[in-house]
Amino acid sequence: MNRVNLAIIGGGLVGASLALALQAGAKARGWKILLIEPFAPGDSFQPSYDARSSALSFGTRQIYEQLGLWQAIGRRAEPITQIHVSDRGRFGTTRLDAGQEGVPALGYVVENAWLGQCLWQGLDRDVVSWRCPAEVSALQAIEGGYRVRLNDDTLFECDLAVLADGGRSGLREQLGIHVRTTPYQQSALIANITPGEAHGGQAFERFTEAGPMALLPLPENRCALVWTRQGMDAQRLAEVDERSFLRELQGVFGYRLGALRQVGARHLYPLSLVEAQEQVRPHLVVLGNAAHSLHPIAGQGFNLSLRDVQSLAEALLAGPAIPGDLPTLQAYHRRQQLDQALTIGFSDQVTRLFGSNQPLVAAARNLGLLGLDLLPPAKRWFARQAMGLGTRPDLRSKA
């Protein structure tokens, strides 16, 4: 039967991405990998106007650019220069600056389907090799590894499994990994807009009543909004003609990019926080989405994943000769398990503190945003954690 030294099922943004983080060293060990995915990447990059976006922290840049992928994605990275952090009808509200942070960009937003395939070519095809497209029917624990059964009845064995087949997960299900999930009861309309003006790298965190909204800078000046209602009023959004659509979204953001002209496909995602309750086991590992979803208003999702894959890389290159061993992936987990409490944290609490429209909790909220432009410490703090640097001093560091 054939075998490989890691079987990575999923070759999405961080499939792909472990992949890549691996490929040098594992090359040098003799692995090798294959990378299981159902959906072929296009043989070139389409613009759309409706691409989906993922905001990347000045953090993941650096990881991309120790991999030497990120000359490729930052051509078609739209740089945050600036945060407009509100609160509507409250005086509070504060600005992160780059400059003011030392760093060329707070982040960069860039379309999945470029970064997809800037992931996908840089793989060495002598050391990754991809089914494609191909799924996973079955996956079975084994002496020394995982019996993996493709959807066409393929088997091969592997030393190494990592599960980073996207939150709804059934292979996470079939293999008894349970998870915790914190219903928001609220879902996030996702499109992009064409405003009156230049955007000018600005991304907007506005918090309002209704739930919190946040505006994107995109490249030919369009912008991705992430629009997070209650489930039937979403449903509304996401059905109502375009001028009454914009009308609405107009009347909670304001005019600060001037009159919003356009706005594309409409696609709406029910939110919850989704923990895997086990993250590894002997010669299997779960990320990515699998092992933790986030709310995306504060855009920490994938950039919290990226982290595990670098620290996952790091660990197994340091191991033993086979990968896979429980000692060695306990020990990635631990290294994480901070990185993954804090920015996890973080992320439900702002969620939490700016969806309540309780009095008490909307003062002290208004206060909070005040004080940040008061207390330059504070500001610092929350300026490293948008960027994806305070969880991870290695990376805190080179900023």
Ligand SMILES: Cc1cc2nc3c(=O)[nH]c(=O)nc-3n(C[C@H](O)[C@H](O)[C@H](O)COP(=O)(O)OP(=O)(O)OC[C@H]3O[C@@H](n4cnc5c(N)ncnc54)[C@H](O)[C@@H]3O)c2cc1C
Second form
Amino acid sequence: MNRVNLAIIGGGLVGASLALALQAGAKARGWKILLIEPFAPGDSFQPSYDARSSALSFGTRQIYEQLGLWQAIGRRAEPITQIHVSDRGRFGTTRLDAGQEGVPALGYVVENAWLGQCLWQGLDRDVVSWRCPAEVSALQAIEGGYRVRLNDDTLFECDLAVLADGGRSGLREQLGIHVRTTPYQQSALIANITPGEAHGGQAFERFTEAGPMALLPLPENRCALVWTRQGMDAQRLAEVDERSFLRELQGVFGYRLGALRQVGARHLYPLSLVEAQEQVRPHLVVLGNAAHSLHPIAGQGFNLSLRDVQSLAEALLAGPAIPGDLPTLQAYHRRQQLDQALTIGFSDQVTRLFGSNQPLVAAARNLGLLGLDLLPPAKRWFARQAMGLGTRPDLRSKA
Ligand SMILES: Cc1cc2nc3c(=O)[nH]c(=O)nc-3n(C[C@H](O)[C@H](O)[C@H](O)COP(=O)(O)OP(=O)(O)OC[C@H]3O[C@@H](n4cnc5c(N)ncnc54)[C@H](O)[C@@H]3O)c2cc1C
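Please show me the structure of the same protein in the form predicted together with the named molecule, now that we have looked at it in the form predicted alone.
After this comes the whole thing, all chains and molecules, with the earlier chain placed first.
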């Protein structure tokens, strides 16, 4: 039976990034990494690389720079120079500015399909081999590792299995890893929009009674829309004709970017906060959306997972010659716990605070936004959290 050192299950944004973060060190150690993914790279149906775009934090740029990938990714990354946060129908508003924060950009918006292409092209085939298309159908703990069964009944063994198969991970369930699920009773509608005026690198976060929306700048003066609405309402918006959709969106967003001219394909994502109750076991790590899936409005899910990836790669490469021992995995998890708790808390609180219609909460939110603008330290804290720099001293010093 074939044996590898690491089996990464899921070649989405997180699984592929882990392979990249490990490959140079793995080569030096003679480790073999196997990446298993059901969809061929570039296939637009792959969950990680679908029509979505991701807001990458400044911290994420720094990590990809260290991996030598930013030059490629940056070719189609739109810098966010300002974030405009507002509450529809209220006075509260705040503006975060890259210049004021002392960074070249508050973040970058990249189409997932482009990001995926850059990641897969960066893989060193001498160290990382892949089975694609292939799906893991069963995982079994054995002495010193895991036995992995693919859907074509191929079997192999590994010292360390990394579960990066997404938020609906069937394998997590198979292994008896419980999750805490908090449904938001909302879906995110995503689509690309062409505005009438130049977006100039501005990102908009707008909170409305029906749910928060984000409009993020993309290359070629397009914008990526993430519009959160109650399930039925989101379904209706996904189905109405283009003119009605644009009229409704314009009514909610206003004319900050002139008349909205065109909308691309619309897709829906039902939203819940999902947290795995275990992230490490001997010879096993749960990573990415399989470990924690967040509400997308604060644009933090992938950025957090990439910090997990970097931390895990560092721990493994500083650990024993054979990966998978529990103390190393526990040390990794302990190191990331604070970052995970703060980022999940930040996303969840922002979502709840700005998603509530209750007058007192709405008033507090209004004061909060005004307060952010009046109190530079609070605003700075918010900006750092949004940039993905909040809990990482190593990333902080450069910004
Ligand atoms: C609408 C929306 C907008 C978002 N915007 C942002 C943003 O702006 N910024 C941000 O930081 N985050 C954002 N996120 C979150 C981000 O998309 C996720 O954090 C990220 O996709 C997680 O990647 P992943 O690789 O863990 O999981 P996935 O993207 O789900 O990938 C899992 C991979 O595993 C594969 N797989 C599944 N089952 C198996 C199996 N049995 N065997 C082998 N492979 C398998 C799948 O094919 C897939 O490629 C957003 C999320 C949503 C829903």
